[in-house]
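Presented below, as structure tokens, is a lone chain in the form predicted on its own.
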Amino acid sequence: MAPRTRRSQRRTEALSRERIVEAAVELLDTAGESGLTFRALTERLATGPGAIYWHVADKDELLDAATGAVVAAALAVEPATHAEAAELAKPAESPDSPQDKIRAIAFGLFDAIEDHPWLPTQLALQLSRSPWGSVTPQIFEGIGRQVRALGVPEGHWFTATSALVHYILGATGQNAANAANAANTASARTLAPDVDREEFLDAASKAWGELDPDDYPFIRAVAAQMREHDDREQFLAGVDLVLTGITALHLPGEQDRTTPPAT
């Protein structure tokens, strides 16, 4: 019996919770949430269901763990290692500033959602149904520490951090939805199954430009900008707008410099 016990221990050690979660992420990426079943997982891991249940109780726990693992990796991105965040930093900011770190977190989550199409739905569920779980505190803590480092008064930490979190997750989720809609539209049109982003935006821009000028003067004016915009630059511009608002409203001296004098 002793050798069998040792083999069982080795099998349990080899099939760690981390490996199960990694395999779950792989399944979610390739087959979506419906494709994440314990049968598919046991086949991928070449093991029995009992070995998996030893580490995770059910699919909900597995989804939470997969979401948490992806988010943790996204939040671990450092500003110095994220070229885009570093390039788009403002000249007046010191290296490795709180603003830089917030941009790096934002881009990390942007990339994670772009790479894992199932993630936006799971993040929305985490925020709305279980904000006390592991994922929401990770995101709020990562961004909130930088809000605190900016010098925002404590009484405004939650509001400022919430504004950033909701913008980042909302914008990244919408970008992912737009990409999915473009793909679905392309696949629905059998004449052009390989429509790419540029073609999709060009069609949308032309449609905007043909709207009634009396009813939609603004939409017609920005139609060309919509066609030519870069999703990532637009996303970071939104982050910077929120950061500018936070510093203007809450940092000592900033409000005086941004508020026009009374006349």
Second form
Number of protein chains: 2
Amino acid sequence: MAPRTRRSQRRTEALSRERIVEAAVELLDTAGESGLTFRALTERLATGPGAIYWHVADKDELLDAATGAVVAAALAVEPATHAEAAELAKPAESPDSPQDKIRAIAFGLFDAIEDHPWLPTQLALQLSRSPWGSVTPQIFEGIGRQVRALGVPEGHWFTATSALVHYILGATGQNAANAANAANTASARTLAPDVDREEFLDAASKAWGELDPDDYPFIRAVAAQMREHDDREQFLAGVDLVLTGITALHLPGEQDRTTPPAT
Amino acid sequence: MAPRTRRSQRRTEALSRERIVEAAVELLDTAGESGLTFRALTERLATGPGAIYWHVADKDELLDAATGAVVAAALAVEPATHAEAAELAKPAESPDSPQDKIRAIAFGLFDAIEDHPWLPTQLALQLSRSPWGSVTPQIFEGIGRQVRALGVPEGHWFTATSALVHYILGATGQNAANAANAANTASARTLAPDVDREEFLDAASKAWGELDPDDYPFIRAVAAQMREHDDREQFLAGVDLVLTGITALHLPGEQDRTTPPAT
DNA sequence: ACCTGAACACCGTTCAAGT
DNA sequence: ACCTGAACACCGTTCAAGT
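Show the other one: the form predicted together with the DNA, since we just had the form predicted on its own.
Expanding to the full complex; the earlier chain stays at the top.
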């Protein structure tokens, strides 16, 4: 029943690493991390496992390649796309400032997880597998250049960039979990799409709030505050917090601000 | 051939969730993440898989429990243990300041990965599985209380705590990868333990340095700098960087420091 | 050089059956 | 209530064989 115009194209198209990675991303997006198996992949590509192993060494390598492709796409989006988000923070700031470019990268990744909820997990896995893998250097390089442009003293480049990258990946991962859980909660109860978000936020903050108040007073207190804030706003505030810490590194006479005036 | 004094104790001891988790941690420590299988576990505990499933719902739940046990132990160490590290940063600071307690938590986790290299990966996985799992709240709560003690305005509690937690987990994970890779490199070449570290640092910074300089100028520049710095020092600098950003949140008249004087 | 597909070793999980 | 262990479905990976 499939239109035959597309048929010949599909089948004739030679198997390539690109095509395999593309199929892997589609599978991850639609079926989740557990949905990407060599059997599902061979079926989708109409081949045998051996064919895939000729183009790709490993499942890990395939996962890394899929992650890399998605990250590259996310980093390539025009900074202007996220301009609205940037404005949220400092309306008076020049749109081409290093800060703004860092925010653009951050939001590029943040927004990418909407289509690819598996991204943060995979990034964390690769970061802990080998920090000098193929993907994390892309992010590190992108952020690092702006850190340098910020005028940070060379001795602090690594520290500053690490702080930003870790925050972005961590916050992004947390948000992905939220999103995924929202979807699960919703599908389990078959709710209308519109109610999903609010419905879920309830559940999430309730889960935090339900922890024993004696053991977790802070979390309990913060659970309420979580409900009121927009995810993107929260995320941006975190990026700006780290940016503030970085900026302090090269402002003359500000080095010892860690210690509060008290004591 | 085994001493029979111990024998009866071992075999008679009833199977419990605690004993299972304990065995899981040992397996993870000695055989790595791929070494923890239900078969290895049943062999070590001299039972069948069904017995384990009676005490534990899932492999994920087992992993979470193992992670939780190790994190709890890491968070329980006396802050004094890490005093030397804290002194590295601000010698003049009171030893009981919130900053110091945060550093103690950070180093508690940082040091725990030496014995448990699988910790950061597992933490990241759980954080992205469900941020309100059993383990991450422990860390969140521990850090959060000190953030509150720091005098951070309530509206920023979540943001500030997130920034710290994400940095700590991320940097810790990166370091675990370094350590693991060092071990691999060393064992592959069967070098003396003393040479390991230096030998490896060479390899790591070389790997970064070998990236195409045209595509990764920043990373290439930073690779050299990485060699000269001590891991712990680097880690502490990152924590202090975030702390600086946090402190700026409640210093009067400092809110707009993100924007540099330029423009 | 590129692909096929049966076969292998191993995994998490279940469940009827025992005590 | 707690444990046994055979069995199941499924996984990543290999490899002799084809073109």
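As the structure is a prediction and not an experimental result, all values here were calculated from the model. C-alpha atoms forming the largest set that superposes within 1.5 Å between two forms make up the rigid core. Numbering follows the first chain given and starts at 1.
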Core-aligned, is the CA shift for Met226 between these two forms 2 angstroms or more? yes
Relative to the superposed rigid core, does the CA atom of Ala69 travel 2 Å or more between these two forms? no
